[in-house]
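Next up is one chain by itself, shown in structure tokens, the form predicted alone.
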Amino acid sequence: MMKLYGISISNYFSVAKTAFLEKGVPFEEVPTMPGDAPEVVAASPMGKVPYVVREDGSTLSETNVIFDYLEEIQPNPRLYPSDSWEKAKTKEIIRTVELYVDAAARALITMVYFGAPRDEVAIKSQRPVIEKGLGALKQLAVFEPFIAGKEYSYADIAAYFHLQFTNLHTTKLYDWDIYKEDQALAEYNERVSIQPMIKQVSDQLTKDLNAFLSKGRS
């Protein structure tokens, strides 16, 4: 059985875990913090989670690569469109939400997750970066009814968790709920939030994150 390494409060780990569950591929969850520990870097060269270890000890990191591997070993249920162009457009949405939405919010993570003092310069400079990323994502999104089209896909898994991560930052630092100002995005979030596997993983993430943040405040 493959092992999936990471921590439940990580949106990226939650994305990979949801993909495994949607595909019905058996896995063992191994709680692991990202960082420079030799055993982590040996499996994930950038020290990031999630990463996967097979029974033979070989490793795989990066959620997009994990998506592709799962799609190869377990074609059904299909989570990429069969059409080559639509598949590429789905991947375009995934990369956009990662690189320009999640990453923009992630620059502020120490203030939200780890109790660092407010850095007003960083907060002010990062908001337009987040706004631009959200604008790019909404330009690509089709919401018919899913983010890449008629079929539920890896793009929905990635978008759901990365947008939740972003909204945690915007609400805390800007008093800005990204869903309240965009009805289409809010309705999309509601549709995707009730997908059984997304709900299961999201409920666990929320529970564990609240405990983590409460511990940091105590």
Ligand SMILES: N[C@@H](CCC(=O)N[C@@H](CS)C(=O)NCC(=O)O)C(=O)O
Second form
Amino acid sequence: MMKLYGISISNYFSVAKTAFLEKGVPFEEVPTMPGDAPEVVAASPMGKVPYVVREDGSTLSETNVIFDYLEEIQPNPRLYPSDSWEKAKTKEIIRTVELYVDAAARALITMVYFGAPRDEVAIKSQRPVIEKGLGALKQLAVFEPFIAGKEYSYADIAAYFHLQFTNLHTTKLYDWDIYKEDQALAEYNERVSIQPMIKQVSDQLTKDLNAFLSKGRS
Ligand SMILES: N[C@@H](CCC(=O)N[C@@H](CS)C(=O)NCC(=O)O)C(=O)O
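Mind pulling up the form predicted in complex with this ligand next to the form predicted alone we just looked at?
Let's see the whole complex now, leading with the same chain.
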């Protein structure tokens, strides 16, 4: 059986885990922190989670590459549209939420996750970066009813967890709730939050993250 390495408080790990669950591909979860530990870097050269290890010991990192692999080994249920253009548009949304939304918020993670003191210069300069990324995502989002169109896809899984991660940063640092200011986004978020596998993984993430953050405060 494949092993999925990572930690439940990670949005990227949660995305990959949800993808495995949606596909019904059996996997064993191996709680692992990202970092420079030799066994982590051997499997995931940038020291990031998630990564996958197969029974033969071969490894695979990068969440959207894991999507592509899962789609090939288990075509049903389909999580990319069958039409080539629509599939590319779905990947465009995934790339945008990763590179321009999650990464923009992630620049401030030490203040949100790890108790670093507020860095007002970084907070001020990062806000337009987050706004630009969110604007790009909203420009691409279809919401009919799912983010890339009529079908639930990997883009919904990625957007759900990366937007939740982003909103944690914006509410804490700017008192800016990205859902409250945008009804279409809020309604979309509600819709996706009740997908059973997303809900299962998200409930675990929320529980473990609250415990992690309150430990940091005590
Ligand atoms: N491009 C990677 C990003 C994964 C990522 O950033 N994971 C975070 C946890 S949510 C991580 O490992 N952070 C530690 C680090 O960047 O050193 C992917 O798609 O899997």
